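What follows is a single chain, given as structure tokens, in the form predicted on its own.
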Amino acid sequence: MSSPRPSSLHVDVGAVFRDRFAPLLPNLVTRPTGRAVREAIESHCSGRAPAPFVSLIDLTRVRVLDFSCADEVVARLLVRYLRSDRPREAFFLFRAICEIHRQAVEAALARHALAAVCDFGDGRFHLAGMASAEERAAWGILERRREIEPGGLAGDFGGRGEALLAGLAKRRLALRRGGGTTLALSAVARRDASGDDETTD
């Protein structure tokens, strides 16, 4: 029996902020603000079916993001879904983290020894945070190919290829389907961008 087809969810953080704090401007500062936004994101995720999905956390309309909010909205969100008792099989991408956001996000990731898949505003996804050179290389190949079948990295890493893909999946930086096929998180989000994904705004 094949595993369910993974889907995607788009969460507009600017809209989440507006719903919680209107009419304030979308400046994510102070830890209570970040915690409230993270809880709203988790609430959106909780309504999904048990099948795996990729949630695109869109920071496009956020003007200011301080360290405490980055810690809550990015790092603590990732930590929650890395745990074995996570409420859903959710994976996360972060979009439009431009230079004014990047420093806070990377500091939060470093504090928790995490990595995350991020678009820094150039329209391409990057692996940010803590990762080995081999992990970055394997992730880069997966990002270019979009999906890799079992044994598909043998030509690049020999016997280490499968372990590297399994490690990326364990860190929630890639999505592994039944049968061993590994998907790039961005591939799931881009595939659904044509209109069959769910958008929260």
Contents of the next structure:
Amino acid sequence: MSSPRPSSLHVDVGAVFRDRFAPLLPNLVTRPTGRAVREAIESHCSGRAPAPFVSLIDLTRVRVLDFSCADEVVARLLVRYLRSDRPREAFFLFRAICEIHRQAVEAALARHALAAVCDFGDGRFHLAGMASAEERAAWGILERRREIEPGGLAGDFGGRGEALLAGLAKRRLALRRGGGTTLALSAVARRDASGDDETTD
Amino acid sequence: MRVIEIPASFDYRNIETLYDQIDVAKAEPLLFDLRRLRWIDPNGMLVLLAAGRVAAEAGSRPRIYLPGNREVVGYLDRMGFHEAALEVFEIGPRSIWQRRSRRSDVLLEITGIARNADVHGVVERVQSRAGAILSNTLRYPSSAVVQFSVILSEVCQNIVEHAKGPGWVAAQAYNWRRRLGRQVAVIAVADIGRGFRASLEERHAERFDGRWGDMPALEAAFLHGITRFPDTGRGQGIQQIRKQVRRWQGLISIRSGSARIADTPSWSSKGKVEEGLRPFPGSQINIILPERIQ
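What I would like now is the form predicted together with its partner chain, since the data block earlier showed the form predicted on its own; can you produce it?
Let's see the whole complex now, leading with the same chain.
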């Protein structure tokens, strides 16, 4: 039996910031600003139905992202939704402007021993942050194939394949459906990008 | 009235000459005499303001004599020293400010930091003018303005989040032709808040088993990213600034209380740690970013 297909939510952080704080350059600096933006993202997510969905946190209209804001908008957001009492079944992808954002995002992830799926401006998603070599390899295969049926990693990892996919799902770096199929988060976001996803701007 | 003599050249290298003349425990009328001054960097300017504010808080508004040299006065004016000094000092007789020119070559004028909104203001101001200086003068890639902004944001947040007291930031580019054969950008941040030792004391002093002091506190924050906050994710600002400054082969030092700690590149003769300095409130951060060698 398979569960309903997951949907996606596009959160344009630049627009969130502009609406709430400033009409000019969206420089995400200072911890209170980051906290307020994270709360705004959580508010967008809370408006969704309880079914699992993938939220693309789009930082491409943010110019400066300091370490305090990266900690709030990336790391603490992930921590909140990794907890068992998370308010929604949200999974997160991050799209940043370039390598400059990568430094802040990677530092924030490392500090919390987290990993996240991020596009740093080259149009491809990468696994950023802390992950084992096997996790990275398994995630890379999933990213290429977009979805993997149960047993689909046996050729690459033998008996460890299922545990690796389950581990990725537990870290919310992949999405598992009822029937055991594992979906790449980027695949869900890309599939919806053509039409029926929701956006914040 | 006791006279505090400011040397003709006053920058981060001889800044202790000012600290050594300040007794924070003593309330007495002070006169800061800048009449011989010919050269001053942002560190010198901010420590003058900090020392003046400390004297004022001790009891009496200090007086300042401005430099006799009109060019130096003009430079101080462009750096925003005039406006900041008026809030701290009584200006001595025959001390005349020049009118501030509209167009400024200053990287970042002296800016008071007390709230997070001030940090946003600094970042926005720097965005509009630092790009050309960083690219053309220091030969950094065009993206460096973002990293430079992040450095400023993090050091200024240190004042808001930890110092619990007022502070200032300033930055300017200089040609260190004789000293280094290169252009540099100098960033100075100073506050007269509670300093690193008091900020970290409640959560961390106990496990230092009686060895707690200014240097252990600086080492904890500077080397190990320890912060007064219990939650994970805090304390990475200084660590990440150190990494970026190292990438640019720069110098970063923090003086707090009676100690100083630094990351020093090969071009600097400064030591990595100094203890037993004259006690002074708050923290003072100095960052020097040299021109990139192709």
